[in-house]
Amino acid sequence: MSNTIEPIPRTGPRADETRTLPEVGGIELTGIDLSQPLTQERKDWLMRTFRAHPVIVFREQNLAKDQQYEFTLTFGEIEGLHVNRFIDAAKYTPVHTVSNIGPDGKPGAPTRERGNYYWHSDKSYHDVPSLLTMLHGVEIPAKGGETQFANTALAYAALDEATKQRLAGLRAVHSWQRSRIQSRSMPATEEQIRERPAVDHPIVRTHPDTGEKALYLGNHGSHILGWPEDEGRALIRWLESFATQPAFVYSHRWRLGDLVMWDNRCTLHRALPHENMEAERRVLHRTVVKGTVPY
């Protein structure tokens, strides 16, 4: 991972500025309008710039849904429906939004789905999990609804040497149901816990790009697998309280237009709730990336 930003090629549209994110060793790019078709060069540049940047954040976007779908296709496999398609088939689709939104039209705070709003890594309860997330902002609060990342594999490195050796071949065992009682979500059902068993993971990841070595963690995670699951879920959560800390945490100030992308391989993200959430509107339109198994 670095902080060196590569020029922009200068076939195709220019980026106006750069400016870098060190806390989570990302970059925000302006002067790129997606919406139109990407040559080839500005494709294999974006893919160099996402494997040093692993968060990635365009300014003053305007894309349709179908715009998006095709932007995310540059790096790769549009992801299967989520498993909660199974409470709400006409939300979940492969550019599906996410907002404050409740079933009458109006806005709220969230009752029945909280776990936006817990640090995680997307389908992590998957064993074959997200590559990379997209977020598109529609619409945009006055104050707050900030989304917050942090570099796991920077907090990787800041680990003592002891700490590293204790964690080598440990695995931790994600579950969508856990996830659903850690963030006071409504509860799987038995079609969700059919779709998605637990899996496990290494808790040490190593991105298949890069080389680096980073913690694979979050509220999906559960327990590790072979110990004792208070003992494990305590490491589990120590870890996340580690690779959390500010040091390691960008937070996202969204504007109107704004589209933000992760690599979930080597970052954690949660949402923040915003100031008047019962009277504004918050709506994003999500795109996610299939990824490979972790090892």
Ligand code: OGA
The other form holds:
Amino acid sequence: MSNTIEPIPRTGPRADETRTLPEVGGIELTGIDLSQPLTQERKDWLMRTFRAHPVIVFREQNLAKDQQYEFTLTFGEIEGLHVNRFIDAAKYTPVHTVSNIGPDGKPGAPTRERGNYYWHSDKSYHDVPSLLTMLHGVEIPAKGGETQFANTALAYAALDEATKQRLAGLRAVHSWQRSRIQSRSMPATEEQIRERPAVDHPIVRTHPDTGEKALYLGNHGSHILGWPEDEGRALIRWLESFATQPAFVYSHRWRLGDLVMWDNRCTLHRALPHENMEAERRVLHRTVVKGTVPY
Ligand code: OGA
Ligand code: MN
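Next up, can you give the form predicted in complex with N-oxalylglycine of this protein, since the form predicted on its own came first?
Shown next: the complete complex, the earlier chain at its head.
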């Protein structure tokens, strides 16, 4: 990860159309149209850019769902369907919607699904968790509703040596069932628990592309394998608060047409509520690329 920008190939955006997002080591790109087919040169450049910048904000996009699907495939295999498809199959399709729209079609504050408002890394409760996630802003509220990102590689690097030593070799248990309790969401069903029993992952993860170490935790994290649950929970929550200090956090204020993608292997993210949730709609189109087993 770096805060310098690689020289941009002629097919990429101009230098004056980029901006770094220093807290999270991210980048914002404006003069690039993702609805056009990407040349191999452009794809290679994007892959390198993503390796160097775990959060990329593309401004001024207008992608139909199938175009977002195509673009997502640039980065790997689209992830299998969410465990919530058991509850709402129509909603959990490969390009699905993140919104505050209820089953009655009206906007509202979330009651059943609150997980996105807690720091997390997508699908860390899977044995093979998500690599990256993309959100494309389709309806944006006037105030609030930011998505926040924290860079957990920068956070790990900032820990003192004694803490790093203490974390070496520890594994965290991640659980859909526990996550639902921690986010005060609708409890996991028997069927969901059968499909997604608890798994465990190293609490310090090595990024498979960059070799960098990053904290791997978040709200799906339950406790530390082999530790009393409350002690493990306390350590996870402490590390999370360390990793989400303002110094490591970028708050993305959405504009219509933004497409934001992030690397779940070295970041945490969460949504902030928006003002006037009962009246104002917030709708984002979402795709996810499947990752690899953390080590
Ligand atoms: C997600 C997510 C946050 C948001 O889509 O994985 O956590 O701001 N979304 O909607
Ligand atoms: Mn998420």
